[in-house]
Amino acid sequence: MKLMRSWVESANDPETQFPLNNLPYGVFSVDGDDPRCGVAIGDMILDVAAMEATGLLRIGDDPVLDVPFWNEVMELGPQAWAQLRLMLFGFLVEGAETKGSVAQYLIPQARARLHMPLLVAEYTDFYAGMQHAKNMGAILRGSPDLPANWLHIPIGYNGRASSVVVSGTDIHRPLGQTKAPDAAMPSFGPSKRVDIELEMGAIVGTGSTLGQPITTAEAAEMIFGYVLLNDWSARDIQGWEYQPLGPFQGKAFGTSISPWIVTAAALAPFRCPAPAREVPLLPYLQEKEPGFYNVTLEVLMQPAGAAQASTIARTNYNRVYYSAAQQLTHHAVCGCEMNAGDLLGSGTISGPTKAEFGSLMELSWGGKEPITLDGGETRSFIEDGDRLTLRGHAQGDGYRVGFGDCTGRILPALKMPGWE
């Protein structure tokens, strides 16, 4: 597909990251007035809250847009999130005859601050990646054997929620316990090893009933969207604490996500294959049309007072080994109720080679390799100050898809009362 030209001159670049291809949806506000939904266009934002409330646009029978979240658009379900696609192409194409009514919703982006584009109702992390679970048993194991279940299921954790946050929110360094491996007991105080981790996010949009198992064909159509997502993780809470029911508060204390939500649509011209499989899977699990996609992703790190941030990795999401589809297929197959407002990690994605690595864990190797930044600094793990961002696009013929950055900066940990 190629760009498809817009009357907003900036829509028409081809490096922005939103052109009328994409038409990502999130909430922003201006001078202090209360978020508000907006499509993002070039460098403006539409105002689409606004132009519902004066009745030039409209989905269904009842406004939808009158409040600071994509949820109750999503709950319309895949046919009236085609009909607003439309609606959006009609008045943003080049020549549309609506141009001088709609100009007046569009706002700067440079004006705006952006706020969290949906309500999490419940957050699902997942393992995806094949050759960050090699590298993660390397790494803590000595062998980058595969778990026996990993081949033939979408490995998953419920995580938290209300730990989930816009792009732009800085993360206070978590306290916890850890347990050095010569140590006959615990200490506690903040972390010495937070990580990120490197993943997409796929947002459910229209839920399932308790008990009733879905096919990969339909959770597909339940998706309405992918943002960027960064799961910081303390490596060393998380060490101590994850034998044997799993990750806890080494990952509770926040994940991050892009500011716009790509629709699934958007990113439906880059689908690509399903990656080769060692082992066939169990037919509920396999796909008709795979759900993977070709976006190159990035990740950057910004120590304080440096003068740039440094590119410490490189990789693409199509190096996952399940689709989000599968993932949602496999949540829902024991009768989990799903809900608009899920939202389902990808897992840390890594490629083959280091500069693919998806994790400074890995990048590290668990702290014995530190890797150079661009001005001379060495990281093993992140320090109090440093910004980490993930950028991530698919390039069409002559434009490209994009999410915005998902970016934070680790603060020190906060005092506790009675801790010192």
Given for the second form:
Protein chains: 2
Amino acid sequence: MKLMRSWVESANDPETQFPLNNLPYGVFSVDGDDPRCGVAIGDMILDVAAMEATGLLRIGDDPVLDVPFWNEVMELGPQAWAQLRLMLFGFLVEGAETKGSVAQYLIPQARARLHMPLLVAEYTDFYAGMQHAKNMGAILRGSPDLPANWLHIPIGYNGRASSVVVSGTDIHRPLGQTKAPDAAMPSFGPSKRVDIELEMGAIVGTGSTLGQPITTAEAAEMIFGYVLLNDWSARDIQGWEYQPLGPFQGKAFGTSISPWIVTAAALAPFRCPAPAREVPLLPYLQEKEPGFYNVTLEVLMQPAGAAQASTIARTNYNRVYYSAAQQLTHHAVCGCEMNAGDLLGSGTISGPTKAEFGSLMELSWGGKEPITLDGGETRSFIEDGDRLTLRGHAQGDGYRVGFGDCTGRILPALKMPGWE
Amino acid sequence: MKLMRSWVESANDPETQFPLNNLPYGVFSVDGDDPRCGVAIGDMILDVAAMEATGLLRIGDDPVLDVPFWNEVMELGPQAWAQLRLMLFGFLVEGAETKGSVAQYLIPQARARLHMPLLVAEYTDFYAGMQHAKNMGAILRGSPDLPANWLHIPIGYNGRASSVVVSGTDIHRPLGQTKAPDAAMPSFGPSKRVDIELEMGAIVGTGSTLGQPITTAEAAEMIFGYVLLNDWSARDIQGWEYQPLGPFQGKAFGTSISPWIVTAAALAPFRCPAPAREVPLLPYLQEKEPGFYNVTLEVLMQPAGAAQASTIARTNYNRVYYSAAQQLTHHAVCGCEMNAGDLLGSGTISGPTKAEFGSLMELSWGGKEPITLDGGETRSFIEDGDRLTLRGHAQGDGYRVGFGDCTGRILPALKMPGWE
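Given the form predicted alone above, produce the structure of the same protein in the form predicted in complex with another copy of the chain.
To see the whole picture, the full complex is given below, headed by that same chain.
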């Protein structure tokens, strides 16, 4: 597909993340006013909340953009999503007759503060990166063999929705319980092994019913869009706590998402084939139309005071073994009720070479091989003040579809009240 | 403490679960009208939503009982909780001068349908039953040794809030992926090992801030009340999925809670000492005032068509090794934001003898020793049509504090759309 030209000139720049082909959904505020729904176009934001309020834009019978999140749009379902996308396209396409009335609703992104684009109903984190699973096995258990169920089940665990924050939110280093392999007793204090996980997040737009399984075709229709997702992880807390019931507090101090939700429709031109299957998937997980996408991904690290960020990894969303629709199907097939606003993390995305590893745990091989940044600093894990940033885009013919940066700094741990 | 007498005569019956000492919070409807907040007293429900609407009852500045859940009361905090309890006591105590105006707000429980008493924000399930942990180790891993972290960490995992239902809701047998030990490949279909877990649930009433750790004293103040909780489990799905990231779909098809939230204040007279510690707890988990309670618990099973239910287990909430306040502290200490309506399952409560085991997995020892019910039926796990019921009460001097039954039937699995 080629660039679709807009009368918003900055949207026609081949380097912008937000051409007319994209039209991602976010929530923004200007000068401290109330957050509201907006759509990114070039270097501007279209204030669709104001357009709905003045009657210029209407989807469905009742207002859905009068709240500072996109969940009410999600709940309208795929037909309304397609209708909204067409309306926005009509407003912003080159030569649109409505340009005169729409232009007043454009606000420069440079003036806006971005907020959480959705209310996260529940958050689930999957484990669909095969190279990541092999690396973690090799580092933690001494063997790169996949868990016995890995090629059959899109393995996942429930995460903590209350810890999901929008890009730009700084994260305090977590306190927790850890135990060194040679220590007799565990100890309590700030994590020494704070890490990132490079992931994509899929946002469930329409729900399912408790007790009622769903098919992969239904699951694909339920997905509203995608975000970049950094599942901050405390490897020392996680390592001591995770057996037998899985990750818990090592993953609950923060998960960052990009400010813009890129719709499934905007990503559709970038679908790519499913990976080769080492063993056949059970029929309930098979997809007629594979839900994999070609999205290049990048991780940047910038210590406090460093002149610029260093790229520490580059990989692609198409490295995952299970699509979001397959993960959603597995999630709901037992009868688990899914709801608008559920967020599904893909799992850490790592490619086959070190340059493609999506976590510091892998890049520094469990801390044994520190990486060197462009400014000469070395890092095994994240130090206080370090800024970590995820970037991603799908590359079209003369245009890009991006998510905006997913960034955050690690701040020092907060103290327990009454403790020294 | 002795029975406090009410002018509602049925509340003075030593067998009632709802004397004036209790005053638990629920949500009810009559004849299909809108669900609303109520308080159980004897065999009646006090329609506190209507009392607030007419101005007879007011807590705080704004209405909080005009919604069909107790979360808005929770958010007012402990002082308001104490104030409400005193007001209710004043309305219902024997000799109350307001009896004439309050009596019209009493509705027979026999006429009411009970609904979810809260909006569950997020649901976390812990693992605080030591005998249960030992039994599961022995059955699943061939050794009753506790996991290395068990005596140090109140182990927990995030569950699925969307699957939490009120007592009386029937549950469909889940579909899922399982693999027999001798099978080459997994298969897909209805679970053959559906089980219960006898638990108590603690309800978080006031929240914490992302990044900010809390103390056990703060955690104790944050707990609004307690419910009975049955964490329905599919042991065959769980067994195949749970390594390395913990339970997921084997626990996501339903979790039932009792219809009445018994407040922490009502349970306060039943506090009991903490269990002996085999190793000292880290300071952040130590409690000045241990949050353990003497609550007798019972599990009943009734096959479809059976004349009556058989009691299959009897134990006590005081069997747990970690209090809800300790679990909440651990949950939040990494900086995880907690919110009003968060539900914390205690973990399966099992005592040292078979008569006290809180799951069929333990009672039938992994299915190898089926139990025999009073009517002669045998069961290793739950069959379609079986009704399982949890009951619990704290025994005072001439009175009881109860939760109402936590009951549900297992119905046949629903089919995948388009599948045979």
